[in-house]
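First comes one chain, alone, set out as structure tokens in the form predicted on its own.
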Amino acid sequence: MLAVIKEAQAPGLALKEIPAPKPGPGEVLVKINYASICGTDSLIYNWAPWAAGRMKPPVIVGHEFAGEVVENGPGTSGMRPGTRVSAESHIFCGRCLQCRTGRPEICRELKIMGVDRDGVFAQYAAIPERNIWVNHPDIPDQIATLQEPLGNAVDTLLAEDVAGKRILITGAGPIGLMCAALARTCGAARVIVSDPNEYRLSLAEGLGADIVLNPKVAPLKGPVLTATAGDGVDVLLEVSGSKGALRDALPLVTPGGRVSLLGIFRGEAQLSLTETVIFKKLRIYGITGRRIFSTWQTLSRLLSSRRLDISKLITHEFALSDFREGFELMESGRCGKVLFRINTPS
């Protein structure tokens, strides 16, 4: 089969031709039709210190798809040969405390598919059974293959109600970008999305943004205090990793609002704790993951239903032979999520 692999320890990625895996004890071997790419691909084929300390090459990398079960290994339940599936990547223990108590998503011995063991940017791929999600047959393979990063924009939004809420997303990334398709369509009352990349911003006005901002043109101050009457936004969600974009939009949540913090940040961000978090009795929340698998139950209704269209959040399509376009346009900033067409659907 052919595979995008992260040979060496450098910048970069290879395609190669390698035997397709067996499905070992407790796995099923999944045909991968579609597959896009994620921050954490683009950190691997840019050898970013945070991939550079964590990963061991060789690796195929890749995480997010959509494709269908082709063989059981020995000890699964028997899948239907056929059954379109997608994934949960982070591959938890079933032994620590956080995986007795219901919380798998905080593993301490978790692994990740496409960075501590083989991913998904490949013709066919291993998966432990009990990480397969059976997808909808109302939701097509190409919106399929985007479930996993919308469960974290899913957990990033919904830590609370939003129902009649203002809310200010900082980051037009494909996760902000998800935030606010979702606000929408769960009743937030205004959503405000800052970003400096003007293509981005157009993405999130089509995908349900009341108001875009970019920061390198003006200051959030004004228009956002504007846009909620002085008062500040109830919910923030920082979805960028920017200590700047942290640093001016935690003042603007009114006092008793909420955060959720999902964005990577490099190295430590400082906050005035004081001022802008215990005296204003603000919530925080960090947000890693999804909750597995309850939150891919609620994003699975929310697309079959139709009730939530992030449609136009795909906007290029390459064949897994191009690899390093979609890489370059990513890095490039003008694009939305960027899929890789790998095998024709049964």
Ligand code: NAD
Second form
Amino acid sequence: MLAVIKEAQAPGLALKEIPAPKPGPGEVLVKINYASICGTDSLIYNWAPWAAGRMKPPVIVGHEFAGEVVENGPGTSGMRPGTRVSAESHIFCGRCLQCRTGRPEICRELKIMGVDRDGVFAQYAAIPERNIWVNHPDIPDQIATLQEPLGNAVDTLLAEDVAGKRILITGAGPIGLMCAALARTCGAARVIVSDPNEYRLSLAEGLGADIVLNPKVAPLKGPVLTATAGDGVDVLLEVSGSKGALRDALPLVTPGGRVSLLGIFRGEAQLSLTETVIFKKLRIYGITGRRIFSTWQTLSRLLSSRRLDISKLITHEFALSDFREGFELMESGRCGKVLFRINTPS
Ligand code: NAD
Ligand code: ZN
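Structure of the form predicted in complex with this ligand, please, following the form predicted on its own?
Once more the chain from above appears, this time first in line as the rest of the complex follows.
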């Protein structure tokens, strides 16, 4: 089969012809129809410090996909071949305290597909059956591929109720854009999105943002206070990983408001906690991964009922053999989600 592999401890990836895996105990073999590039894959492509400190090549990369079951390994339940599936990319141990108390997304022994073990930028992948999510028949494979990052957006947005709330989203990357679309679906009163990238702001306008702001052009404060009758926003979703964005946006949260932090900061982010958090009685949530599988259930229902439409987020599609073009496009920021077409659905 064809696979995109991190071969050496250095920047770059390679397309190789290798034997398809055999499903081991508890695993099913999945034929991958579509996969999409995540920011994590870009870190691996560029061999950023995070990837260099964690990965042990050779590893097949990629973890967002939709495909179909082709074979059951020993000790599995016997899934029907052809069942259309995606998967939770976080492989949890099932034994640690967090797993045993219903929070496997913060498993202490967490392994990530396409990082710590072989992933899905390949024609076939062997995946633990307990990580498999059976896709709703009304969700096309291209959209089903986005369920995994959409789960990040669901947990970021819905850490608390958002109906009637005014929301500021810093960062219009794929996850910020998903948050904007979801916020509208879930009844937010105002959705404000900031990003220095004009291309991404134009995507945000098409995906549900009421107001888009470029922090390079003007400070957020004036337009955010105008849009909220001087109150500030009820909810801040930090999904850029920019320390500057957090510093500028936190003072714009109204006292008693809520903040979700998903963006990954490089190094330490400094805040004046006393003034901006404590005296304002803010609630701050750290968000990681997705609740397994309640978040999947939520997003599957929103997509299959067409209450949520994120199709405009997919801006490009490439064959796996053109993977470099896809990664370069991600680097440029002139894209939403970039998909790889890998096998033809049966
Ligand atoms: P992305 O890198 O594609 O998007 C980030 C966006 O933030 C970009 O469009 C960028 O232009 C914008 N940005 C940069 N500086 C900004 C500023 N000062 N103000 C506003 N926007 C700014 O990333 P993504 O895939 O959408 O993911 C969003 C963030 O979430 C990343 O930091 C990623 O590492 C993180 N992440 C965390 C988890 C988790 O489990 N906690 C999971 C997935 C992604
Ligand atoms: Zn665990």
